[in-house]
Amino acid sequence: MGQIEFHNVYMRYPSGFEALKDVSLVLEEGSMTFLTGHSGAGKTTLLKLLLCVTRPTQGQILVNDVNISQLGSRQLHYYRQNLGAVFQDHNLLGARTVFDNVALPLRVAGMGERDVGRRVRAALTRVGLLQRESLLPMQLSIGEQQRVGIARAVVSRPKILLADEPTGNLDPELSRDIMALFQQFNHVGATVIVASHDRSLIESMDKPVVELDHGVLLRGRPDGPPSSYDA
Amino acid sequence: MLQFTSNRAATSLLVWTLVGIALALPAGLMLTQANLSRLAADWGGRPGISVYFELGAKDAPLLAMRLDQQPEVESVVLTSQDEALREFLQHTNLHDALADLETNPLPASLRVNVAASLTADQLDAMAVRLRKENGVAEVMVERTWLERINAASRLAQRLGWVLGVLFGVGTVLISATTVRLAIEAQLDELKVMKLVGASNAQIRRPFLYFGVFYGVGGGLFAAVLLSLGLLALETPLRGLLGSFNETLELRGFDILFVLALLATGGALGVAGAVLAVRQRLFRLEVL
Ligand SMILES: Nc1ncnc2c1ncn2[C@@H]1O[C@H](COP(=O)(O)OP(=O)(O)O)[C@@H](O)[C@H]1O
Ligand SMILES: [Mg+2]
């Protein structure tokens, strides 16, 4: 699993708001790409048709091949289990510590108690936050909080990693810290999409860059590896 | 936190109490159903006919030793006059009030015990031949009473079943809103769940042993009503009962009757939990 193929996507909202129109692009198993473009070009939505939050009003997403869209609710569950998402509004459970929402895609996949403590752990110390794991998210800076977001996305070492704006709120050594993580992951096998309107953040990276404006795809191929970023 | 952990137990206190009332009282209604139908059973198998004579009457012997041959007749219980007197004075204090009497008042009886398997329409028909013998001032079939708690036992019965019916609605719909409410509470945490891969029967189950809990707490609620109210009951019911030489012991109510409660409630509530999941998680939007 790794593989994803947009062909001819539309997505229109109930409001009859069109955010994304005809968009065809590859991302090959194991790349790393940015997703860019102005607020409100359909970055989000883009990642939300990814996690089968919602569904294209036309065209197909294919990802190793299988069209996501018609996944029924027990395959969807296994291809979530696949897929570590970082959202912009963080997603924490409030009334959960740091240690518990990290846990999360971890036990939902039935993994044992030892095997759980040792994994969020791990993930805890690479977003820098072991000492935080017994607190709740909102005695948290929101920098944290996006830390902790991170870590949860990551922990059960998906094949398709997804991140929404995942710097945000992030000062830039922490906002490079976070981008290596992604990148050692992207190293060992994933497919990773980060979003992102930081263009010295992205510029720093080297890495092939597909951007969006006003729901169109101005860069990325369908039928090969998107082009380097080079504005 | 607390905060929390006390309204979860306040709830499921107010909860447990709903259900408990909705599951006591046609619970109770078997019970008594139960109970009257074995009464009037114990009460069938031995019908009877009182047969009174004319005072001063000489019959009395005679016809005990007739009926006593007829194989429909179980047996012949014969009160001569001076017996019944004797009786009677045993019985009260009016020894003094009844010395001044020059006759006996009371007239000799004879207490006809016939087959189980008699049937009323025989029972009457001889009733009708007993009137028609010398010196007989009265004939009284005693199945009055029996008439009376078989018709009561078939109330009880019929009520029984309609208020089981209305509560055990009553108990899926506690038992769905309270539901409905803790996935409500919960919708945020539920759609993170989703999010990080959890399958529907993941999110589903919590809520059906929500479900389990409340109607098995109401069900021993109910329970512990019942046994209350029958607590509450065995004195006038002794009381009641005792005047038909009948010894008071409430069958029904043990263990078997407290565990159907129990896995009625609990069949009841996961019904309701099943509801609320339907109507709730199946349309749960992800973000
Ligand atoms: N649920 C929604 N209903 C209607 N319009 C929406 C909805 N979500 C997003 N939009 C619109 O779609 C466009 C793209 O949004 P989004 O994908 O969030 O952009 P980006 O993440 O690039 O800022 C925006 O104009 C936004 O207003
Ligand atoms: Mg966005």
The other form holds:
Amino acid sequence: MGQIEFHNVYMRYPSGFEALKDVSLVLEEGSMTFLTGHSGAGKTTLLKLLLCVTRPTQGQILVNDVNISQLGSRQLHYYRQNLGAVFQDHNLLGARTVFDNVALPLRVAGMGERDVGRRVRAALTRVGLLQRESLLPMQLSIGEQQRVGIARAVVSRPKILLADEPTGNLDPELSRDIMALFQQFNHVGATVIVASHDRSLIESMDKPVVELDHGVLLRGRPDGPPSSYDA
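Could you switch over to the form predicted alone, since the one displayed so far is the form predicted together with the partner chain?
Nothing else is written out below except the one chain.
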């Protein structure tokens, strides 16, 4: 699972606000792509559609040729097991240790504790926090908390990793560290989509860019010329 296709996708909220307008694009399996645009451009809505938190008003979203908007509850559960998501507000459980925060999706899935321990420690090692596993989130820096959120997102070894403004609260050096982590996961095969408005950071990464403006796709059309940000 990894290739993503949007075909003439519209998203209109009950209020009447049209968040996406006729968006068509293809993101290849194993790619790393940046999604950019001003606040309210439609970046978060696009990610929510991929997470199946909401469904498009019109159009199709295919993941490996499967229309995810038509998934039943059982199929949707399986689909989401192959997704990882990271947010600017990482929503860690303050009363749980770093280990327990990262272990949460595995325990919800019913994995045995021996395998949970192995998976969690491998994920914490990847983000450089193995020695912090017994601490509470409030004992960590903001950058460390974000890395815990990333470890939780990848502990299930998802095929697709989505990140919504993951560096919004971080300084430039920490932002580069976080992006390097996403590159590592992309290098081992995950399809990675990062929503960010940080143009300088995006340009430094030398990756393809999809740009939205008031719900309209400006850059990244599969049938159009490459953007000035595209690799």
